[in-house]
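We begin with a single chain expressed as structure tokens, specifically the form predicted on its own.
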Amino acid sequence: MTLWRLAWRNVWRHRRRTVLLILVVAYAAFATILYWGINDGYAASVLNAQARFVGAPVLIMTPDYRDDPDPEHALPDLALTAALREVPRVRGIAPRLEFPALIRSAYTAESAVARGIEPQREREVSAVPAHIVAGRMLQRPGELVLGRALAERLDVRLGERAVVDTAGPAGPRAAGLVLVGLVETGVSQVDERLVLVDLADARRLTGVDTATALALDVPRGEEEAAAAELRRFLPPVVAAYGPAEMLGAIRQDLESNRVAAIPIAFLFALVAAAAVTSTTTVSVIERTREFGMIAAVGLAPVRLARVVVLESVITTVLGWIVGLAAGYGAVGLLARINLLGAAFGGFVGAWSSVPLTREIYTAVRPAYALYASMTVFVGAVLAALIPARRVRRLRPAQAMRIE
């Protein structure tokens, strides 16, 4: 206890020291944990956003059709959607019926999986209606929105006809359709292979009296404990898919650059580490000629090596502290202001497999005040470490003389 008390004192005898080594310390942590907190919510923002240009937050279809879209496999009936909007995470709901079909211009023809919609609603669930750059979006049946490239390649304009062709339950049928709109979202997979018709449209088309799936809209981040409510009441023939599950390819892609960035993060906790080492290390040869004069008074080498590891582990936890409530302060606001994206967004933006238009949010995960504290434990073990050695090998009358 006599150690504890006199470490204490030491550490707030020398303010200034103990503000810097607290400042590094704090700093070590907080990078860690914005650092991570980038990373995987960077990661999330592009899974998220790419089921919001691509699917929708969460999808409710039968798992036959999930592992063979094809139309036969659609939903028996709707009559879930009127138990689905009471539950509270459940925004908004748009049936959409999809089908493999053959879009055909008075010049070529190019194969695409038309998504037959209720216009209104696919506003609640999806992105793509906000980024009609020209024309309109559907209004009525007996339109067509496509995507830009695609609309290019067919060589159709709008105001002309395009024809759909499908082989669907309903045996081949084809259908007429003005293009009305065109969709640029900067995402290929959008740009390149959009085809919307009226969901009446698609009915008629392929004999398909319910849709082939349910898309909701749920809040940000909570994506994957939606579905996973969702399917605890389903009955059995239908499931809920969040993004990672309807996305897993990205999802390994994504996956794997966070096993790349495990290097970069350790090499960062090392310079972090001998950050605090060396702050630590200079204190003490500063403080010398104290601890000379400490020792000659009768205080045993190895119980002043003591005190210097106390004053060390005193000063890192308090440091810890601070900047884990820094840390978690920063990746909690930037998780709800889009900080990041209006920042970054643009750059981002340039690359045209990425669909995060201007929106990047943290992760907050309790694992980062772990990884924060293996960097400060190393640290900390150094720290503690390296200066005791130093004043355990100190000789009382050689340390007085040192200036």
The other form holds:
Amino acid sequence: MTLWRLAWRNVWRHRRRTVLLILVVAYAAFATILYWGINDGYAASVLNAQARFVGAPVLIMTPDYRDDPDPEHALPDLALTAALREVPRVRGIAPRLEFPALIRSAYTAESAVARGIEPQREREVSAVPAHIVAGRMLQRPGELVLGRALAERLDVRLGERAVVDTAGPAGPRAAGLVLVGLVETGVSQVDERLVLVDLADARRLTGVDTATALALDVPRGEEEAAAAELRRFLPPVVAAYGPAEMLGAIRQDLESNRVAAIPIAFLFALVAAAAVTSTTTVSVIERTREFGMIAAVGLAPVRLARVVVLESVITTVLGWIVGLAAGYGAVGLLARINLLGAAFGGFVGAWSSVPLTREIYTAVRPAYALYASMTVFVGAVLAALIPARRVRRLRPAQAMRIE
Amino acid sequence: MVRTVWTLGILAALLASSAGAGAPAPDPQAVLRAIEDNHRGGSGRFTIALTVVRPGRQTEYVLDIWSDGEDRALAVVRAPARDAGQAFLRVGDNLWLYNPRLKRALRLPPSGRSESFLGSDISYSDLAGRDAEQDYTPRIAGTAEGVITLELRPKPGAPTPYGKLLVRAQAATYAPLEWTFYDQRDRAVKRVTFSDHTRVGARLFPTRTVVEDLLREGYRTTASLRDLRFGAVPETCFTLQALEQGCE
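Got the form predicted on its own; could you also share the form predicted in complex with the partner chain?
Next comes the full complex, this chain leading.
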């Protein structure tokens, strides 16, 4: 108890040094929490964009279509729809008929994947209809909705006709459709490539009378679990896929990003630990004469070393608490306010292969406190042991002669 | 008095209609068909010298063409040497390309019809087909100085991105003179001019075609036909075997 009191007093006798140490530890904890919050938040933003804008929270399709998205691998029928409505997690169902197409204006042509939808049902499963920024949503066959950037590249304006060409199971077909709405979501894959047509037009163009997928809405965060649950329930000719499974190569990127984050986080911990250790070591060197005096009045070197360890423990724990508060405060703020989207929004267009909105939020998970404590623990152990070892070897008479 | 006015009015209307009956207005659809017939020239074989002009450069191609004058055409590139042997076959909406280096025939998507042929201002659709008759509703826009002008408006849902076509032809023969393509804002975007007509039976077939991109200065393609041999083309010319091995 005496040692604790001595350590506590020592800590506050050298306030500047203590504050510096607390700041170093706090910074390590803060940086760790922020790093993981941004990392996980980025992955969550990609998955959310995939689920709400690019694909759907859950997609039911044939495995053949999943492997080779050709309309000839469409669903055999849509009889499943009624049964799916009874599944508790399923909040909305919409059929989709997607097909490769060429969109032509009088000036240029762009390749795209056109999506045939039932306009009313699509609202149940996708955030896209809520992001019409000019004109209106599809209402009937003969109409077309495009991503704003795509429409700009084609130079097609509202009320003008664009031509949709395709070659489905019915052979080569084309239709002139009138542009009624423009979509802008901040997801480059949508804004630059989205082509929405009425399901009836999609069926007429492709000759497919069912759909290539059933899009399902499920509560946020339950997408993968719902897909897994549905897979057990569905007949073998079809399967359910969550957004992570529909990401393709990007999914591997996300996973490898997470794996790559671990050594980076470890490096963080090491640098933070080195900073704490060096600060503590320097402070011990500075206090050599002081330690010599204390040892001379009877405190054994082992106990003196314990005091140094306790000082380190007190400062690192205080730093850890400050770092946790600052870290969770920052990720909590960035989870509510779209500051990252504003900061990195300019890159979203450049990463056109990654479904990412201009809304990027951090994730907030309790595990970050554990990651931060691991960082701090490494720092604390090094900070305690190295200077303590020096103090244990201290010879009072020699120490007191040091200026 | 009122009755007198009515009677005069009816008389005037009758006179006007009887005057018109002496020179019935031509059926726009029939005029368009006649222009298309002249434009297509009927079935036959010919050689095209294709000059593609771009800002700062010019490329010359020589192609042999076999066409049934309708929806089928085979084109084989003879020059320049680097492109020689390439061949294109259109049968209705289907389009194939033969690459001699790969020794493979590839079926192009239907969108390929509207794509640029050999990087020129001519699309594959321009080589064969009667898209105008299928996609547009014609109206006689006027006749002046021996030239008849048809205005073509797209049919509802027609697969054309244009808002209007103005077709000018000789009023007496319906030999095509000029097609102007307009966007949907009434701005001319492409002009095709026909000249050097040659008589093929009852048809007046243009042997020189100039396609101008009106939105990009210096983009022009000239197609000059020579060695015209009209007459039936064997069915075997419109097969994948002919695409790979030619049709002689």
